[in-house]
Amino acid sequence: MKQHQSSQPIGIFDSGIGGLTVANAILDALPNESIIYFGDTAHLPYGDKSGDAIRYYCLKIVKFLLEKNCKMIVIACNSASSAAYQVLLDFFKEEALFVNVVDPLVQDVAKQNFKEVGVIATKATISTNIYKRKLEELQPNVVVDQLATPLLAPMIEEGFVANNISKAVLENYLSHPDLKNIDALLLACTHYPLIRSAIDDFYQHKIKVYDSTVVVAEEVKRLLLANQLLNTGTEPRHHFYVSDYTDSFEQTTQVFFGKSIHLEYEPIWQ
């Protein structure tokens, strides 16, 4: 693989700004690292796009991040991780380290030996069967129940995370018969950590709820350490790019990232 310096940034991308939950977890775990975030706001959401379209977008975005000299690429989007991870490795595995948001979560959950696991995600992620397939490979006796929950991501982006509307939508999805007997639930979208407490409340904290943010941050740290690429020297610098800019995107970033950030418009599709 190409030689990298520890001071080089980590590239993180998503279909929009939901992946900022992953970026935030990575910076919590690795405060010395610089990040370059790219949100493809011109094409959001990826959840209702075809696999071919998602792969095309991802190839272009990763090329942009590699031109920014990133030592690692984090695919902070379940739809992109499901549809494009293997293609990205085929094209770019010699250029940088790669982390997706599916494998670390699956490996963490498989250790627990649950009998029945529910997965909620976008239509694009569910259609690939990636969580079901990977969980069953690691734990052949597990029952995996999947449910597409397409209203959740746009609802969260509009700020409906703790009110009567979000509660009604969540109850409608989580009451679905397919999720009736689960003893764990995987939140397979990087938006969903923002409604995790409401999901815990629905289940009265009686089932284990997982999201990918912390386990992905741990995997990033493990890989950087193994490759002697942890940044211990230079002062971290962060850039947050979007492919389409509106004031509402800038305002919503605070919801996902926990603090306000400046978005830089980068029209890579022109």
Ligand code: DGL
Second form
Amino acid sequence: MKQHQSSQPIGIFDSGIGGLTVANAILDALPNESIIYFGDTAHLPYGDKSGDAIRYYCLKIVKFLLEKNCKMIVIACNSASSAAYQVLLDFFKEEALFVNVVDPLVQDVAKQNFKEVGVIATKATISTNIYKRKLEELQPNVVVDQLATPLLAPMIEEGFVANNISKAVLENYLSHPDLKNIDALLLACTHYPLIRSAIDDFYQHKIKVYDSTVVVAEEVKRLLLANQLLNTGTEPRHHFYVSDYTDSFEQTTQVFFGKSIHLEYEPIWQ
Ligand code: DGL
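Starting from the form predicted on its own above, please write out the structure of the form predicted together with the ligand.
The complete assembly is shown below, putting the previous chain first.
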């Protein structure tokens, strides 16, 4: 792989604000790292796009992040990780380190030996069967119940995270008969940690709920250490780019990263 310096930034991308949950966990674990975040708000939601469309968006975004000199790319979106991880490796694996959000979560959950695991995600992620396939590979007896929950990411992106509408939508999905007997639920979309407390309230903490934020941050740390690219020195600098300006993106960015965040508009699609 191309030679990198530890001071180079980590590129992180998603369709919108979801990947900020991952970025936040990475900066909690690795406060010296600089990040360049790209939210492809012009194409949100990814969950209802075809695999080909998602792959096309991802190739262009990663090219942009590599031009910004990133040493590592974190695909902070399950829809993109499911549809595009392999093609991104095929094109760019010599250019930077790559982390997807599916494998660290599957590996963590498989260790717990649950009998029946529910997976909620976008239509794009569920249609690839990626969680079912990968969990069954590691734990052949597990029962995996998958449910597409396409209203959740756009709802969260609109800032509907704790009101009557978000509660009703969530209850409708989580009451689905397919999820009746699960011992654990995987939040297989990086937007869903933003409604984590409503999900915990629904289950009253009777089942385990998992998301990818902390395990992905741990994988980022492990890979950077293994490649001697962990940044221990320089003052971190973060950049947040969007392909279309949205209020909710700005609000969520400020909640996570403080008032002084400056959003940069990047007309990548023109
Ligand atoms: N946060 C993304 C995911 O993990 C995408 C949601 C969407 O844009 O539909 O799948």
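Keep in mind that this is a model prediction, so the values were computed, not measured. Rigid core (definition): largest C-alpha set, two forms, superposition within 1.5 Å. Numbering follows the first chain given and starts at 1.
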Superposing on the rigid core, I want to see if residue 24 changes position between these two forms - specifically a Cα shift of 2 Å or more. no
On a rigid core superposition, how far has the CA of residue 251 moved between these two forms, in Å, if you could check? 2.6
